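Just the one chain here, the form predicted on its own, laid out as structure tokens.
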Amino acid sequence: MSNTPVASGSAKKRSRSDLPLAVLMIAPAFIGLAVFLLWPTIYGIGLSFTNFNLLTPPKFVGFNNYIRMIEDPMFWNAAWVTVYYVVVNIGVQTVLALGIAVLMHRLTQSMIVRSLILTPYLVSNVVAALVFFWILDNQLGIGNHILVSMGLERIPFLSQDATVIPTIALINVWRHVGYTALLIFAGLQTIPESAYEAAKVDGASEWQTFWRITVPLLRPILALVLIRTIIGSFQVFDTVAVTTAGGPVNSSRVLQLYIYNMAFGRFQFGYASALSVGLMVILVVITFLQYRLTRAGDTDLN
């Protein structure tokens, strides 16, 4: 009984002595977060209420930039193009990544296979975009030469309204699908083998096992992966800037490219900041709804 106060007192003293070390370890990350994320966000929100072009001091204009954004047909066109890209990119990428992850989990867990699958993700977006830009060129690209050799017509992948967004989406699918598959594969590792063994005992097929065990137990991981990939897809910029620059006729002008053109092409930094805040609000709403609807914080594993 007499040792209890001494033990609790030493624990409190030890916790107080660990505080400076904890603050020291957290400080670099906190400073980086404050300097490169929090402060630019706050400054950008403030700038969205001004008229600023770098040549004159910012002039407060209230909600004029937001009213202009709502009435701007180019903004809504860019929003529609971005949503179209996100739907194609996320739909194809998620299905392929889930299939690859399940095949790795059920057939092989080789480190070499995982390394090969991750390789495209190690290529920068700009390099990948340039390589596919040359491959898919309408006249000189090897992709169209292969189509011609097969007796098919050339396809203007990046210069036609109907194909430009799907092509850009598939380029980014090629680059990101391996990384997404590895995230899902990590989630598959948390599913106990006993669940699959019980399914085999009950005579369930591979397809039934996939839909009744794998998908339900993988739901929290899939939800978090979707949240991450959707946020990243809404921020697509470099692939479009390198391959099409928003063309043909604004059919690939996504929101990030429109914001960039307004800021660094027309020097309308106040309006560009308002567009950025609008995109941030869209992402916050989508993330919140997706988190709640998919119950990403819950698990079916007991």
The other form holds:
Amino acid sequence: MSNTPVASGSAKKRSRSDLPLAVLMIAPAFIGLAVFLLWPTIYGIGLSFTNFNLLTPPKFVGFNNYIRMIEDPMFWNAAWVTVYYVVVNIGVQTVLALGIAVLMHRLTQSMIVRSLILTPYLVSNVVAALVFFWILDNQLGIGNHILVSMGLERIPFLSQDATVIPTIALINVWRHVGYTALLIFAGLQTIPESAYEAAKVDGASEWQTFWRITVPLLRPILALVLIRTIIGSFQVFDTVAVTTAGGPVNSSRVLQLYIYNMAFGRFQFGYASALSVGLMVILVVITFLQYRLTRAGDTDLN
Amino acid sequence: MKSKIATLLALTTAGALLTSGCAPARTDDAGVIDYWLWDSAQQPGYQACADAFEAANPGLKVKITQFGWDDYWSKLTAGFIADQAPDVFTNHVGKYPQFVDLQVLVPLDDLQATQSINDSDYAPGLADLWKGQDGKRYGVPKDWDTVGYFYDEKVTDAAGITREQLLSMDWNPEDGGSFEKIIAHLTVDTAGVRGDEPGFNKNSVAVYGLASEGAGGENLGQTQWGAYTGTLGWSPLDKNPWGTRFNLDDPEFQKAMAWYYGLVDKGYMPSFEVFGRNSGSYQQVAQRKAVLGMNGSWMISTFATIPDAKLAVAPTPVGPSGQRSSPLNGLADSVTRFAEDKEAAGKWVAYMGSHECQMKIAEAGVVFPARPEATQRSVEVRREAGLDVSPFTVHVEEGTGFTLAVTTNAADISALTVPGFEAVFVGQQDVSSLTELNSQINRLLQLTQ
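Next block, the form predicted together with its partner chain, ref. the form predicted on its own:
Let's see the whole complex now, leading with the same chain.
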């Protein structure tokens, strides 16, 4: 009893002496965050209120860039093209990845299969895009040669507006599906085996097990995977830049490409910053809605 | 613990010092002129010039660096921003007005070696292209180019089209004249029926009479339709250089465009879908998928590499004006304001435009040098190599070349014209949509004057 005040006194002393060390420990991460994330973001938002060509000093123009953005048909076209891409890309990718993950979980434990499924992800985006660009070339591509040898018509996959976005979306599905499947697979392993055993005892079919046990218990993981892949999907750039550069006409001019050309082709860094802020707002809204709608923070496991 | 953190901090600081230490390490030591160009085929010629220049100017060295066209402009942009730009670089009329606006070029009138450059030493019109709105000179002409049709004489002989026919083609926007008759005859469908014969299947063409070079929005039809619209007496701008009003709303012009893009519907020229964006007239002619491939004189040495072909060049057709026509363009060398020794850079630019270096370029036989006497030599070099290039030079001799449009805000304008013309080419829009495109461009020019 008599020791208590002494003990609390020494605890107080320790907490005081811990503070500088704690600050020191956090400092590298915080400085990194501030220098490489916070400052560029604030600076970028600041630039969006100026006319700036990077070589002469920025000129403040108020909300002019945002007014221009709202009136710019190319911006809205780019936004719709991007949304179209995301819907095709994420739709196909998520269904495929879920299928692959469940098959890996329920059918095989083979490490070789798991590694094979991940291999496309090891290829760089630009290389994957270039390879598919030549495979799908209308004249020289092996893809079209196979179509012709089967007696079908050639399909100008990347040079007609009807097919260009689905084609680019599927190229990226090919590259990312294995990785997404692996993430979902990790989620599947958190589902207790006892739930499946109980379902088996109750005589549920594999199909019923999938819909009644796997999908509901996987929901939080699936929601987080979706948030991550959708944000990534909105940032599509390299595949488009390599295969179509936005064409034909504007049918594959996605937002990131429009922003890039605005900044580095036309030296309008102020307007390009405003467009980037526009993209950021779109992403924040979509992520917020997704988080709320899928209740990604809760789990049904308890 | 504390010592560990101190070590960590020391390490990071050292890292930061190392990286920042790299940045200002510029490659140009004293007396070295850093020179950039994009055409690898021209590098040997300019290396010969550089060797002679170094011999004549002890203490000066020229370091030539070559990048492909696309990398070239992004590297240059990055160089201007990061203060890593070359001292002297090959410039293009479509790009230099923007560099003038960005204040990265040195007016050559301010440099001793280049202030006495004489316009009349060069092919007519070339030197004027390189004078800014302020009347100052931003580039010394180094070469010029016009367009013509490259073809394999073996193919035209087999089709029964003579060289005389190809040398005397005429054109009009109604029925395309004898030019259209020739490309119709050169077109063959997969069943072997020619484009001017009954039973021709335009939906299954094996060989097109005329190669496609895309819609032509970027350089206003330089290698697509400029040669035809030029014979209407039409020019893209109210004045060149530094015009402020485009003429894409001219009904005569739109009629010619309807004729040109209509060749796709007739089956004489491949549609955008067939070859996509990566395959131009060179690839189509080389693959024997097209017969006449319009392209610029800068492509002579590239076309000459097509195996088993008897390469020949035909001039652009005579149009309603009674004359031929061709876009005429020229490159020039510019000095950047990042050059450490601007006077030395000016000397090198002046030397590249001099008689001595231009004759070396003529001997290299890749492009037509800007000086008439050097052009003459270049034509002889080509003739010795077995190729008649008079279809290109005829435009300079007869004064039928018209210079490419030079305006401010070129990048913003091509952001409108590239998709605008492509929409007509792929059939998304009618030619009348060019009127709307025109008013968008004019409004842009008005707002930025």
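Please read these numbers as outputs of a predicted model, since none were measured by experiment. Residue numbers count along the first chain shown, from 1. Whichever C-alpha set is largest while still superposing within 1.5 Å between the two forms counts as the rigid core.
Once the rigid core is used as the reference frame, the Cα position of Ala22 differs between the two forms by 2 Å or more.
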